[in-house]
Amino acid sequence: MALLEVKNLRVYFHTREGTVKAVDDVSFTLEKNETLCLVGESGCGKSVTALSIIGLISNPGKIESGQILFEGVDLVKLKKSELRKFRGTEISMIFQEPMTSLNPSLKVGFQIVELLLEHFNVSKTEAKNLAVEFLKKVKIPDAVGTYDKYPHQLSGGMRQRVMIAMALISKPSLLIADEPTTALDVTIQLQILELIRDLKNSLGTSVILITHDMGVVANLADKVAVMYAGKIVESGEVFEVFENPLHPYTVGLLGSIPKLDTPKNSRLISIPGNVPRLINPPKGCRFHERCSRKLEICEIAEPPEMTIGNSNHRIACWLYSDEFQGAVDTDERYGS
């Protein structure tokens, strides 16, 4: 049994102005000790997916179908204190930003131990041992000095650490991180993001990735989904997809990142226009006003998935339909 089956999620947001289907269709699956990698632009839904899996959706967004089936359990047909019981214990999230996540006025410390005591049998001694015990594994330095300080008193990136260090204390077996270098510097980014891999290593936690970095997705996941305007159009192993993208959706994305050997004066890939507004999206395939390669039945009905050979490659794309195989010149996808 998977660890994680999400079979036809859909998410949306009444609002006044209508209904943004945030979330519209999205189905993957993810197994014990692997790491999943959600990537794609702002506003193509990642964010909304992991909420929906931990339960913090929040008016005027509502779950309309679908099933998050976590160990064989539907989340979503569970009450809000039945959810809770996996929330922080066998499910936990690192936000964007630590600022937002700890509270201002509490030591960092006290927020650790009211963690355990909200979760475990512990006492506060107990827990206070555990806290210090994970602020190491997170690499703090002075982890007993940053169990006593607030957390205006530490960097970005120990802040971070701090919340990698709530995330995990629990040994939870999904670990969700929604852009958790967002606001670092580089070198700080790196040393994160190598700590997710060696504590999911050391704890044996399944890890979904959020993420608009494809670099990223090629030094951690085992798989990744790309997803665009609330629907995933490409998924599979990351070596696959990263060998042979499909999608000119995901082409573009691996066109934009430099490489190596990048001549000097050579231009980046980009990708003309921007998301569409989830209210009112087009019709057809979601990316047809954006892509070059684009037919005429894309701009009428919506591509089915379809699965490439006898692996786990997905795409959901008219070029790669019975009827249109092989209409991409190799060439042309790699944007030489």
Second form
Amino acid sequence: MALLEVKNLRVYFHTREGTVKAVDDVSFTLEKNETLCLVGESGCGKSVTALSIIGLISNPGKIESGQILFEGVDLVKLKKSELRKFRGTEISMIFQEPMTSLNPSLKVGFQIVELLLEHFNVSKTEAKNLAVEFLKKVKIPDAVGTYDKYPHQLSGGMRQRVMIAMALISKPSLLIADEPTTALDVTIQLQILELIRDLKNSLGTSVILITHDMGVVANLADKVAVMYAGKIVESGEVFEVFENPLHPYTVGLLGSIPKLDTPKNSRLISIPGNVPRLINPPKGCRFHERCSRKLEICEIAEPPEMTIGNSNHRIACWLYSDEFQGAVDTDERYGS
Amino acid sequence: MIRYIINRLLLTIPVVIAVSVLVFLFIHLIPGDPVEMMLGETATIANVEEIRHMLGLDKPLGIQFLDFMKNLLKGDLGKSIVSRRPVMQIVLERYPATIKLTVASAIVALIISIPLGTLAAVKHYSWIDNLSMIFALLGVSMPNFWLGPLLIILFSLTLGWLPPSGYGGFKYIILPAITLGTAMSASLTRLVRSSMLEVLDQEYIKTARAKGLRERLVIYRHALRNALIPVITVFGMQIGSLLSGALITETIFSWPGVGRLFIESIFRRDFPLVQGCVLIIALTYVFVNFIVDITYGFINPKIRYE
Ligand SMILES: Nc1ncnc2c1ncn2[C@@H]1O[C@H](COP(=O)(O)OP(=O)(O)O)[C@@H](O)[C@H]1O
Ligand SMILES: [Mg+2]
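Provide the structure of the form predicted in complex with the partner chain, given the form predicted on its own shown above.
To see the whole picture, the full complex is given below, headed by that same chain.
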């Protein structure tokens, strides 16, 4: 059984201006010990997908339909109190902004310990020892001293290490990292990504890593899912997608892999235009307005999802509907 | 932290000096001759001269000020013109009643505003949120001289549950404390609510939930603690309005505090006593704000470690 199977997930935000279809019929599978990268420009629904898995979609957002099967249990159907028991134990999450994702008025050590005290039957001393051990595991130089520090006394990189320690201390089966390095300096970015990769290997955790950076994908992922405007437009094993990118959006993203010497705030994405607002997404293929290879049908009808040959490589694009016609109705092969 | 406390303490010194100077000047800032005003139309020349001498008003201003400060340091504020007793003694007799009322009102304000503001924020847009906002609006727009009599009519005269006025046990403090605490609790409720709403939107609240903490811990340990930081500052400033509100409330409820003493001394034109009241209220305000600053430092580690 796959560790995580997301099936036909739809998450909408009912705002005053209208319904934001942030995640619209998204499906993917994550096996044990795998790293899946969810990639796409900002505003594509990556964070909303992640928050749905950990059950943190709140008003005005709502999971409209779909299943999130975690080790066979449908998280969407669980009661709040049951779902809470998965959070921080089986499924952990770290966020983009290390500067704001720790509570400024509590010592970082305590913020780790309280998780253990909430979910496990441990004494305060045991919890503290474990916390210090994990602060060492995330390579914080002065783990004992750091335990008693407040967040504002630590650098961004150190805070993100604390977040990682907190996320992994219960040895979860799934770690969701939502752009964990976007807010950090380039050199620190690499260290943090390596840390996540090493700990993932040693703890046997599966990882969903969200990024808008194809370079990160190349370094860490086993599988990749490319998201655009609330939908997954292409997905598959990393080597397959990188070797043979089919969707024009994927091709565009791959053309924009930054070099290490690119200035920090330069525009990484080379595709002209912006992600459309998801209240009234474009008809047909949501990417057609920005697509350089647009066909007539792209403006009219949603592209079918197709599987390439016998692989896990899937794509939703009209350009390939002739080539892979037979695959249109072989959806059930996915994930088996 | 010690350095922070000492720092704050040093900062109060200029404030205390300024307050003393203002209190000293008070008698000289009143238009006309204060002594003649005190004594009214029945005053004889001899009387005026006697009082003038008693108050030291016949000396040059500089000397008067030095004398005033010297006496102040000794805790001597002169004598009441009416009763001829030392001002300090009279004021200190009345002081505990005012402190009791102020503390009771502050407690009323806090036990209403913190839970109500928190609940309103957690249940944003619900009926309880609307209710809290109506309460906040009514509370700040109801003056003490109106709310006080209203409460007396309802709870004393109609229902007969509580005494209408006077000083004594717990029963006597309830109505004045509610009268005085309502306006403060109304504005604090609004502040707690908006501060909570802001904090609940922060990333670290998402982190706390992602850890699987019980919602109660998320609200109280993670959100409220941070939401109270701005509330504490405003709370300190509002103590000032409690102290000034005490003037009216103490008078309405015949509460024998400094506030009522102040009003009485104004009517009797007992200026040394008026000075004494102003001084003690101002010093109390300075002291409370010092305590608030220290508390602020305890809650907010960013301040503590600067
Ligand atoms: N709380 C919210 N209310 C309304 N719209 C939201 C909310 N959260 C996210 N969205 C919308 O959902 C879409 C996807 O957002 P998000 O998942 O954060 O994008 P990404 O993580 O890919 O940058 C965006 O259009 C965003 O405006
Ligand atoms: Mg995001």
